[in-house]
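Taking the form predicted on its own, here's one chain by itself in structure tokens.
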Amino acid sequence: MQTTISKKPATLTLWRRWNWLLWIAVVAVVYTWAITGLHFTGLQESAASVSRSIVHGLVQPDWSYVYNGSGEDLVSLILQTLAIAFLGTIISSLISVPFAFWAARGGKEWLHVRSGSGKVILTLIRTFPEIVLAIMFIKAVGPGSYAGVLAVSIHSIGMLGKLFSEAIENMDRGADEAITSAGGNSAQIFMLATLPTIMPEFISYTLYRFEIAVRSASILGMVGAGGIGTPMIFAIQTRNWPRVGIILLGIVLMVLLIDSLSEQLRKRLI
């Protein structure tokens, strides 16, 4: 008997210690089949010749481009794609507060449905991708700038609530129990409380939403959603890889500025 009881175990530990061994083998198998399924009918002959083009025109882009006054150059497409991200994520961040409310989880049990369903709905509002929601208000509204901030606001409420409800569930309640104490109100406990204490976590990741907007909001235009995008596409498709090169260079300076300054605002409300 307690030979068998040793060996159990035993033979568990040996297991926990080994079943990754397992997991390696199950994700090999995996990409073997899907390289397998791969179909490489081989380089085109005009592959040379092109990469060459592409190389040498994103090392010498077209500096003609950056600015010059006709409202299409780099500059003022920048200032149009940061403009679509801003609006995009000021609208999502407001409309996503009574979703926040509605998805966070309470501590009564009728609570959980309520917040359950909220979970249902920001979670098909996520589903959606961005440039799929542009391409469908292009439809509805016509192509440039609006349908983009359309865009990036109805996926943003979807990201944002998330991050939002969770803000309210891990909040410290030490402030509304104290209020309620004294004999606030609802009202009191929310204004007093409440929103001063999940304020900064809500501004701290509307920051960072609009970090991810802003890289949104330059692809979007290649569907005509407005922005960057759009002469980016149009650069590409007639081989101009000295507008290419200059605008990639344009999107990668705006990504690196907008980055560095949400974090140093991110660091001193945190």
The other form holds:
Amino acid sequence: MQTTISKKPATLTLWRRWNWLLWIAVVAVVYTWAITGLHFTGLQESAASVSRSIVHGLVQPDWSYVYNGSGEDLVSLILQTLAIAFLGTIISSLISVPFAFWAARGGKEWLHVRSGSGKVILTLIRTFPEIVLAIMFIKAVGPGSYAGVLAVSIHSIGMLGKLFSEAIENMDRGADEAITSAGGNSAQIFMLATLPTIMPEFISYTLYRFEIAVRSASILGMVGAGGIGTPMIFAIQTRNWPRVGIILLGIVLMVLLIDSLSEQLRKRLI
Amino acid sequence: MTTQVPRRPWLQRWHVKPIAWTLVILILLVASSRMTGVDVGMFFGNLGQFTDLLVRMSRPAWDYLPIILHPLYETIQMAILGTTIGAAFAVPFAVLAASNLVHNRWLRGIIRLILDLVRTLPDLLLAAIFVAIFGIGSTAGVVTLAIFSFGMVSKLFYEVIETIDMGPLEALESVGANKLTIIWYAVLPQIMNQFVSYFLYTLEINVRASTVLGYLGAGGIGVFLQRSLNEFNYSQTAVIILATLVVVMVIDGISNHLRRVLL
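And the form predicted together with its partner chain, for comparison with the form predicted on its own?
Up next: the whole complex, starting with the chain shown before.
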């Protein structure tokens, strides 16, 4: 009897013992495919001299660009970038709320048709490249920061809607039940129980998304959607490395400042 | 014994904080919409052009699909190589930044500062600079993704390292093992699964990022994206976007499955 029992685990351990060979084979195949597929012919002879001048430009940035009162200087464009990110995030946080309730899985739902379709829509929005969105909006409203605001506000729905819907799924239903048992209607349940319960999480996620939006607003300008990205791409194309250096410095400082500020606020929220 | 209803402080009774926050947000909203020139009327006025664009995108040119298959593979290959190189460089930095392994506060602070600085740089910005250095092609893309994932992976890794159980480490230390032996026998077995899981997560993000890097000349499908957009050939743009969507979803599915098996 003992032999019949020990037979099955023996085959299992054999598989357990040797399946790492299979994994190594899979990984080896994937990496061979990846390395042989790429052609590293793009290397220029000027790479060394260009990197030297970039480092030189980073060490001696163009300080005169910081502020010159023309409205096209570093400070005003960084403020514009922040404005794009802020406005885009606020708009998208408002649009995301109905999407989140659409995509949140409910208890009495038949086969999760409603929440499933909402999740698919949010995934589609999330995967649609933000740059392409910006270019499409440039066609609609012309180049400038307005197109950037629209791109940020539509693209952010994908992520905010997902985070919001997960917050709704995991929320504490106690307050909802209390209002229901006291005879409140669904509008009262929403206003007095649901909203106050999830508000801190919504605000925290919105702040987190704002941090990401600041980064994307600073590169949207590369395709013409306003902000600091536009002078950045011009400076790179004209090989104006001291200018690139000061803009990089500005972006790094801006992102560090916004990240630490938002982190402080989020810590106080939850 | 008198029971008194506690009086709410002045700040709470007049809702000073919420009102102040609402005012701050409203002022920021007005200021930023002025600064960005937001004009709701203009958007609806030009809605015709926008819908025309959407209509043209809704008729994908499927015969373009065979042409973009190779650049799509190239995009995935770039993401795999870039993530691997970035993760490989991230491991030593993560070990040095973990507060339970390195007790020298200055070393840890400097390493973390470097990681924070690397993480502030957006991917497309790095791509623009590396295209200037390495020239147009996938080399610039791989280097961009390597640096981008280095910043992200190293932070995820050192947060994992900081959560490990210190018991096995102390056991090895007490029998006189050196640092490398301790890392190999006490740290690695505890963190391996989570490392692989975060590696796959970063790979997902990099596949998404690599699809647009080519827009600035850093190889992959983005080059074709830019070409079709510049030629106003939106039916080709639609094919590219749909194909990337499928690739991203397949990679996400594989990686999500593997991560569930691992953890």
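Quick caveat, the model's predicted, so the values are computed rather than measured. Residue numbers count along the first chain shown, from 1. In this text, the rigid core denotes the largest set of C-alpha atoms whose superposition between the two forms falls within 1.5 Å.
With the core held fixed, the Cα of L22 is displaced between these two forms by 2 Å or more.
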